[in-house]
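Here's a solo chain for you in structure tokens, the form predicted on its own.
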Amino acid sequence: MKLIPLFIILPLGAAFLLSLSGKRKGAFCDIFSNAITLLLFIISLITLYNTNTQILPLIYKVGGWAPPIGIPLVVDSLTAFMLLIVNFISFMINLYSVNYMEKFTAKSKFYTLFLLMVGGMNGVVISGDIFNLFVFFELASIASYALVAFGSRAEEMEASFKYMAMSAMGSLFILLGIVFLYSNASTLNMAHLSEVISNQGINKTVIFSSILFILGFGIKSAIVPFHAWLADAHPAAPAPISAMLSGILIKSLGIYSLCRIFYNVLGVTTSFLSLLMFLGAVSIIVGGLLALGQSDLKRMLAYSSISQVGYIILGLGIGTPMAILGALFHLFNHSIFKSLLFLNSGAVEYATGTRDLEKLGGLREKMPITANTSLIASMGISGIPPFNGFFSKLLIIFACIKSGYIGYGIWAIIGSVLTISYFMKFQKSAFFGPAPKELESTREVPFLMQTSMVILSIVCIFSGVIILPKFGNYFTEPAKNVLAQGKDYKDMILKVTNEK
């Protein structure tokens, strides 16, 4: 239990630390950036080990103060899963960024800004405090506005503002929603929160306050049609930002929340599960027509972003345990193999200077390591057996089918067909047929952005095997069964809370 303030603590302090170093040359910054990290990473890794070996979740009492005055950090299944992404995910882009980083000047103002980003979302995650959440929401959120403007030229400042516009717009919807609740319930403990709902029943205000969620959550996980920031935001952001933005950014802030505010504190309806699955096909569609038409690289993944969120979002609605299973399958492969290919693309601009797929061709000979790495991600975000991405969307796809959801099931398909499509057109106009003259001297990138991109890709190879019952009972099938207890989530949490 003391462990958990420490998600926060160690990426606070770490960023504060380096915020004093300056312009301080040499290795000090990355050594201490990657060693923060790692030491997240482990510390999630014992977090989920003592999680699944308990009966219930665990609190800490900040300062000893009992809830609902006090501010609980909460972990259960559910927490534990998305802290081992967020904080895995973030130790490889921290190493990839070592040797990526190195043409920017401030690099220690990078790490920092990173560090904040990192300990702002893992306070989202760890948060049993409905306006807690919200504060480390923008903590995040501030982080990712300054990183994708950080180098500075036009196109990035313009892309940064119009991201911070509408995520404000986004928080704002938030703020209301929570305003309105604590007005009602006069309560921001989540738990309680959900307590006093069920008590008094669903009435305007938590009907009123479920709209401002839906549109502020939206914005925040880019869902069709809250997504116009995201094609904008990645492509200028750097290659290590592009990918803490789709693989975790977008799911921790956004579906994360989403998904803990309405199973686990105000309760799901027909509604909102019926505009759930709407929203989901839409974006899959959406976003796999818009991504099919890119040439720049970086944008064409933002697109597909869109398009591989709305599986999640369709599995969320769905709601069955199966669906429920699937989405949160499919939201561990989406942050791996969506930020595998991000640091491709990183690496790709990095080698050629740039990520224009009609100025590129010919690169599998020159960049053997990029040309591979990306080739398993590409496959496993199509859903091509046996790796990662086929086993979440066919579990989707059963789950559509057997809910009777036939339709849904089928726009699911032709979504994976799109994927497919648009990464065959990356594969081809960036690796194969002849290179360009201006391309020649192509060589691949530093070891440690290799490091990165080959873990990734290992993961996304053998990472299938945690959905079968031996792997999965410690990893998916507790963070599914939280989401599947819906409003029962507050009675743990209370019974936990009052024995201490």
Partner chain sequence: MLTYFLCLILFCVGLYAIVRKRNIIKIIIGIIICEYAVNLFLALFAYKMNGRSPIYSPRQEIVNMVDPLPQALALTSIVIGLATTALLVGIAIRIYEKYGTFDITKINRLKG
Given for the second form:
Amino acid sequence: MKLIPLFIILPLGAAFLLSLSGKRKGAFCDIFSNAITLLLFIISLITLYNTNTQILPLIYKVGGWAPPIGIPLVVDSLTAFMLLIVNFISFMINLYSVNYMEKFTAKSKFYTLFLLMVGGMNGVVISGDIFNLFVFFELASIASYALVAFGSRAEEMEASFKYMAMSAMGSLFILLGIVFLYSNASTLNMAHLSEVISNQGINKTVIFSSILFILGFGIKSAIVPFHAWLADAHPAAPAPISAMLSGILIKSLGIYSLCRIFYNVLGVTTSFLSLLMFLGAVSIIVGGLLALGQSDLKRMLAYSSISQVGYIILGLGIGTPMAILGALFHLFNHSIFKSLLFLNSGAVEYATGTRDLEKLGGLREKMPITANTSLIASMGISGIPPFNGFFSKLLIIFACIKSGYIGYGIWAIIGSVLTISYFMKFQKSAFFGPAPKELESTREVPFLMQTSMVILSIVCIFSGVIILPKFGNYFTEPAKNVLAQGKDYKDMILKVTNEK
Amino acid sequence: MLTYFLCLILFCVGLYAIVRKRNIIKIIIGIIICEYAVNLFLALFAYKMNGRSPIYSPRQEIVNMVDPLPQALALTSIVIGLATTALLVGIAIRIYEKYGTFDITKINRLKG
Amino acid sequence: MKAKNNSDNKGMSLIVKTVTRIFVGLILLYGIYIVLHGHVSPGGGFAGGFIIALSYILFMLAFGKEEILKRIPERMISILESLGVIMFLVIALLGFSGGYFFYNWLPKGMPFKLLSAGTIPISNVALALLEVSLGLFGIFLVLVLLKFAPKKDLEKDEE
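Given the form predicted on its own above, I would also like to look at the protein as it appears in the form predicted together with its partner chain.
Full assembly next; the chain just shown is listed first.
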């Protein structure tokens, strides 16, 4: 209970302490920021345990003000699920960037922005107030704009500008949506907002603001008509940041906020669900087809992110408990293997200096750990049976067929075949075959980079067990229940609020 | 009611500038116009005829008080907009430094 | 400009400098007034901090950037800015003494008393005097100080 505000205090406080240390190089920045992210990971594990032992969500009243007036921090099972993902991935990536960021000059500034982004994402996930969600949302976004441009080469500047222009538009749509909701309901607390809206019934203002939310969160989570920025921004960033952006930023900012607001606050309607299903299915195919034609490794992975996010959106759009479970499980899996793949691409770039698939080849003997971890991640993402991606895709496709959307199920299967084909191309041209002469002297990457890749690949192999009820009951199942109970969310929150 | 629509038209003017203009600086100005339209909207719907500012004062009945929250929200969104704009302008300067132009059709080293 | 010691050559004309010399202090004072009265009248940390930053920027425009960097070095700006945020965080953390993050651990406010309203004036000061004013000024300074060499990178790539 007392631990909840630490998710915001620790990263933000550490970020500004690090910015005090200036441009000084040395071990201090590395150890300090790694310690902070490790601590956050441990706290998120404790929080997950706490939410499992309690039935009602935990509420922290900031400043001692009761919720309709003050800003509450709410931790329910979905929040705990997201917090664990965010903090685990950010710890792994922080470990990786110790060695990777050596070649950039201002490492302490990198850690400052990194921790600001982690703090922003934790804030988005944990906040129980819709405007506070927006503020943290912008904190994470602004830190990510700066991080995309961190290398300060021409391409990075261009990508960052595109990203910023699109993303600023998305933020403005969301802000306008929040303003419309506030003008209608005169409250910003999510539970109270939900109560007021269900008392009033759905009127035109709510419909207009939900359209604005779909536009805004659609831009943030790069669903297909709004995907143009992602393929530029994610490859241009340094590899750890690409992993952060693709692994967790689009999920906590886009998908989490989308489901929290629509499922728990506004309430889902059939037209909204069918729109989500359609957008998800289009994302799967378009992302997959675009990824197939890429020769730049990171660009291919970025398009693959669009395709995989399509699966999550499709699962959320079907809306049955099984589909939501599949979507959340795929969200977890995707954050694991996509960040692992981006870290692999960073390792390849670190060792060889290029990420053009046509110039690579035969790295299997030279970089065994990178090759094997990327093979595991590729098999995970393409859904080869013992790995985690298989089970989540299977759940989504089963749910499609069970609810009678056989067409969407077939689209999802086609998307999966596309995924296998472009990852086979990646494996074949990067790690198998003869090595070009320029890559003769390639060596394996430093130890810490290996460590984080190996840990992520171990998680990738074994997280398939979450499908079993014995493990899933503590992790994905309660998170699914939060979404599946829909607008009963407000009753739970209000019950806790009124007790004290 | 008309004022709300005028406010939305202002938002659409900004949107037009973002989508349609080729100059980076004009795109930034478009984003700023959009931001101000949203802030104006916040101020507009909180407006009350003959409303009184919600500051406590002695010997005075607090009647017809305006809602203080939208002003705080507008201030917060101004701060956020300031940060975004500063970053956008900084990046625009660096883009000019690298490419020697503000024309977005000539800034096309990324493709695919 | 080789005559570095002769500060009259830097910046704007004599008229602007004289007027600025009179007004910059008043603007700074007005900003501080708005910050300190933020809890009893309209205004507060951000508005006041903005006015303080404007006074710095006016000074810089009139006298040139060397003059102000002599008084506040660039490094100092970023340190003080971080200190402002940390000060704000410490005020929030001290709320844990009352049981909650951001808890108001000082006596509650009284109407029309300047020295009241708990932690709000202190937060205002931390935000305005350090964070907003120096942050804005820092942004302005960074945009001015960017080394400007257009087309350099482009030519290098084309070679």
